[in-house]
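The chain that follows stands alone, in the form predicted on its own, written as structure tokens.
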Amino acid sequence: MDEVVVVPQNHVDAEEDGEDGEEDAPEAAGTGAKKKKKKKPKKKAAKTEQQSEPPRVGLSKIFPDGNYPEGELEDYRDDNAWRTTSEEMRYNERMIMQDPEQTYNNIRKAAEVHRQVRQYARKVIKPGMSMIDIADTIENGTRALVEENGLESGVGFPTGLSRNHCAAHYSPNGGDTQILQQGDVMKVDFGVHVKGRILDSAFTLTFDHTYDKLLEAVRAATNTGVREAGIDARLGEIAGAIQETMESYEVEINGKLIPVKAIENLSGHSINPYQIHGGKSVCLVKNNDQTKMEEGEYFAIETFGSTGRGRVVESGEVSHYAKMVDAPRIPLRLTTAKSLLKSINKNFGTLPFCRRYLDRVGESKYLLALNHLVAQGIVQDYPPLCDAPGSMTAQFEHTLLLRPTRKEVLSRGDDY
């Protein structure tokens, strides 16, 4: 749905007029009359707070009792199908939403950002806009309607715009001029995040019919892992599920099918505070990975798919990095490395930044302390990743979070 979301605010309901209206008061002596209380005025409903267009109203004016949203739930099945009314289960439930260090609302507010964020942007990104822009709409809603405060909130990572044969980890840089074209199948990928709890959810625009069997593949599959996720699954049994949707479509090219490939080196993932990628993969190729997942992970699950080899290689300037959360403590030799070290510290910790964001932050002729920063291991560089020149690929994503007694999927909307 590509309307802007209103949401109104918690009221207080006016009382009732039976309530409020006269009392008659004990007779005044020696009088026989009667005197009348003041009557109470009404309490007004509060006025609902409504989003602007562009969005620019912060959600805590949207949402002042700081309760957001659940996702779209999900009750788990077969054996894990007692955990819905287990009473221990809800009570667990009730803890996690009591600390304020695992309370769901950080995430659910992320989730209401994206929500809002990216149904705006579906609606305005159109061909003849430039890269610039199109990251500079999601990322100044982003930043505003999680009111953005250091490394409390912010964006979660650098908005990928990939296009076509590029999947992946492209965002531009500062400069460049590339547009959007016509034809082109573009991936937007953002992030957002609240007291590090990272939302992270995509999806892809195409503005040729042609292509429209490759994208509902790629969102197919993508529901094919969300339904197929639990506690206790296995991620190479998931994969199976996800490749055997995705590669059961087809696409005509110029008369001419293409299989629909799941790209197999690319894969979703468990997102830990402020480590988008958490340790565990959700791959989209059948593998014998024996892993399970467990209560109270959070995944992105993420597919996608080509008209291509089905397999990436990095090419092209890089934009996207961050921190490794284990990197080494060792002696940097350049001062000027040692002062964006502390830059990359300050603004950004383990959460993923781009060229962008530095610029942003005052940044100037830092290319050369950054690589300095990759070199040594600090610093871990995500160059764009390609399949074969001329082929199109295609990503859909949601984050969904294994709660005790259901599966939340924190990112889903009407829009998709």
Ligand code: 57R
Second form
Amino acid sequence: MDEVVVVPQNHVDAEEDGEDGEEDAPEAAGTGAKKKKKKKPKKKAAKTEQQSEPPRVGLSKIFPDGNYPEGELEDYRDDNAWRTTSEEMRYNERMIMQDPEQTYNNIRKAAEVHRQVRQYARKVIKPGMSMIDIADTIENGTRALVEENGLESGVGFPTGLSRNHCAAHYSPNGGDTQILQQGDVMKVDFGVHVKGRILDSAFTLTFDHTYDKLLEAVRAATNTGVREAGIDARLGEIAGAIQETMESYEVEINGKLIPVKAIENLSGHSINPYQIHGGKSVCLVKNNDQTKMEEGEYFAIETFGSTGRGRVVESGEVSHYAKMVDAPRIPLRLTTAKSLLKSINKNFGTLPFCRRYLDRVGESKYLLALNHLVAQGIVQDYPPLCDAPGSMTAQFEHTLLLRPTRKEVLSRGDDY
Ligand code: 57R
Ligand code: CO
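Having seen the form predicted on its own, I'd like the form predicted together with the ligand now, please.
Once more the chain from above appears, this time first in line as the rest of the complex follows.
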């Protein structure tokens, strides 16, 4: 059993400030006998628990009042600036906060889980670790801190650990023996959901400074996308701003300057309850998509930079799957496919899953049945997406919410 260490979290307990707030009542005038005022027992503020290491303390223990930290707030600009002080918009938000299904505390809890799990992951992930151990480290933290409970709360989608020229959708399958190398550039893309509200955020890990400029370019491009996002913002224009920032960088590799390219066939995306891709794509290269962002929408703003072609192709063994939201209801002759679909509906619904999660819920020898469900168009498979071998790709991603009064960058942390 790995030794649990208590880690002080940086939130201030009212208790410690020593101020009990009660001024001592002035002396009762002229009575001489100083009536010893019975000191009211100090009201013990609910002692909030500390996070452990590895992180295993459910966040409802650390935020007992159910109020989770707000993300980074940004006022809307130009012809949406009125929203910041609008009484009506503030009223709408108060109504949303009162509805357990809609309350922002669901996505804010998911965001705080993501911050605490990634803080630990960034500390312990080291070359020499297996891909499976890295995935388990992240998923075991997420399940404990979000207090996993069936389809009510849990892991949001498969933990992406795509390395080097592979940019997205790689996660280890059972039996994967791959080991993290010193020179690897690994995209850690993991999700947390509460009541189907999925927090999708990602960062890139390296263990030497060769590709620091590439990471800097992608971090800046993602921040440009976050800044340009807003109610009535047009997806094509945001893409143009992202590309401009990304492609203003170059990386020096063995004395040669290589331009950073925005990957043209990857994108950020809107997010709906229990649906990781909500149908709107925020691409990374200029295009004339006039589609607008709208009030109340959740968006994953993610950018991918590459020293290669700037275009990915499907390559390698599939690990990522998701049941189609509008899956056709067709009779399945293959009984193994019928029972596998039952298990998928029970354990994941339309939330993305990977083969390790099927292993975990007790499924075995399911590949034939799974490929049958893919062939029938009931389940979508998502092969790893890779640029040219030898090239390097990086990613940074935030989830933001277009609240009626202002934009909230939910997954912002002190790391990225
Ligand atoms: O965010 C099955 C998943 N997503 C997990 C995440 O962009 C996603 O292909 C989907 O598990 C399924 C992309 N864009 C084209 C539509 C142009 C990729 C990039 C990254 C990622 C992982 C993504 C993408 N598409 N959907 C979310
Ligand atoms: Co995403």
